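Here we start with a single chain on its own, the form predicted alone, put down as structure tokens.
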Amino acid sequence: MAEVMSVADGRARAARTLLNQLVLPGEELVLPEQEDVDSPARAGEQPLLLNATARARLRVVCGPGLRRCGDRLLVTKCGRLRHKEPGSGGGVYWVDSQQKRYVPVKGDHVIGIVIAKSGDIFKVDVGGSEPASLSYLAFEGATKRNRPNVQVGDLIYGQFVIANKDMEPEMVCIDSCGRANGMGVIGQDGLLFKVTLGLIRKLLAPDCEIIQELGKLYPLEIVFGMNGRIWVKAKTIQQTLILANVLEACEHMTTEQRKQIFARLAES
């Protein structure tokens, strides 16, 4: 109740006191100034100033769920406030929420489904509010004469180069050096299924052991999309279905429960 009252009163709260706690849309966060660390007289929290005339402060990166509005930092999603401490600077702040609908973000690697061809542009369903556009030249080695073999219904693994609320999202299947680097059309075999965005972030975390444990069970190929889609392929259909079911169940299992499941599968 106290958290709701603070939002209604419009008073900003210190970000470092809310780490791993619930934040609500509309809340304003304040971040510590760099000079406050060594100055007892100025100790405290000051609003984050983003204008060019402001004095040097900690460089803070805003992740999903946070938005810069003038000299303020606003919460746009309901979830838990997270923070990653880098070697220098103010670190990265983001809101960890259980969101099912995907909102395209520049740089995200996603799995899409080709739904239409429009001239030299492919329309790709990425699970957002509108399909993304993909040029036939956005593939490694593609030219006007050497067009990629992409058909309606194919699965595409690529990344966003344009993603904002005012423009249609645009994706490519090459990196900054023009190499595919694993992107492009995904094979015809395998199974595509959808999970929550929170599970995708959990599986892609550096300290996640789930994928390593799955690799010890069966040889597999797997592709993760930040839009909540996973493509997996094993030697047999039965193994593929087992892997998909285990991945879906991992979101709600504890570490001990997961180890027990993997031990049973290894014995069988």
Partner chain sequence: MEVVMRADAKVRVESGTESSPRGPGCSLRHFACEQNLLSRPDGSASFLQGDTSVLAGVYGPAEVKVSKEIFNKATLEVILRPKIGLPGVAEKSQERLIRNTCEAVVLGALHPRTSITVVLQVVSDAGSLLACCLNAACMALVDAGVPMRALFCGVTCALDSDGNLLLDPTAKQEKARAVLTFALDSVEQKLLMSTTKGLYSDAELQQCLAAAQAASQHIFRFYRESLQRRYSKS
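For comparison with the form predicted alone, please write out the form predicted in complex with the partner chain.
Lone chain follows.
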């Protein structure tokens, strides 16, 4: 399929041709619908459209790693370009990059560590540029008389309700209906460790084999925070440490190496 690609200044490329390939900061992407508009070869022979609404502009969502610049997308992070086509609209484009530092995003579920209690607010370290604030009323069944039992140093699993670049992030441990839904203070024992953000996304993908295999290995409790933190608890300390090491190493292992390690652990 030879497509006539317009390259107005010699460097913008069609987003369609770069899917799942590496893109570097500074590259400009042309959206599919724009290609038709800019194509010089067809300039003189626009077919007459009877259905004018068919060419209505589709709404394309610009995800992480991309910025809108004019009518093009500018790549700001290095990684693979991905696209998801939902039912309506033009779809979402984003860049899959490998990163260690977390930037708070509204709606993300994260694991935080309480670092300070000041009046009615807890300050929670989530790994971003500033600590998030958590009100003591944002727990299930909490009232002014019935305060939650949260101490400095506790682990909290919550979600962001306010997280943008201009304001201090705020998190809560209840969902929109007022139910905890698994959020709140994380129990005693267990081990908290840090991994890269890409690994968390991989582990939380719908059909991830790693988690199923881990479950078959030992009975365990595990909590994933989108800020790169994982809390894991198994029956004994040794099992917990083994699980933590396996998860940390998962990033660099291929599927076969992982299966070998699981097989070896299952035997012992």
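Numbering follows the first chain given and starts at 1. Superpose the two forms; the largest set of C-alphas matching within 1.5 Å is the rigid core. Remember, predicted model here, so these are calculated numbers, not experimental data.
After superposition on the rigid core, displacement of the C-alpha of residue 24 between these two forms amounts to 2 Å or more.
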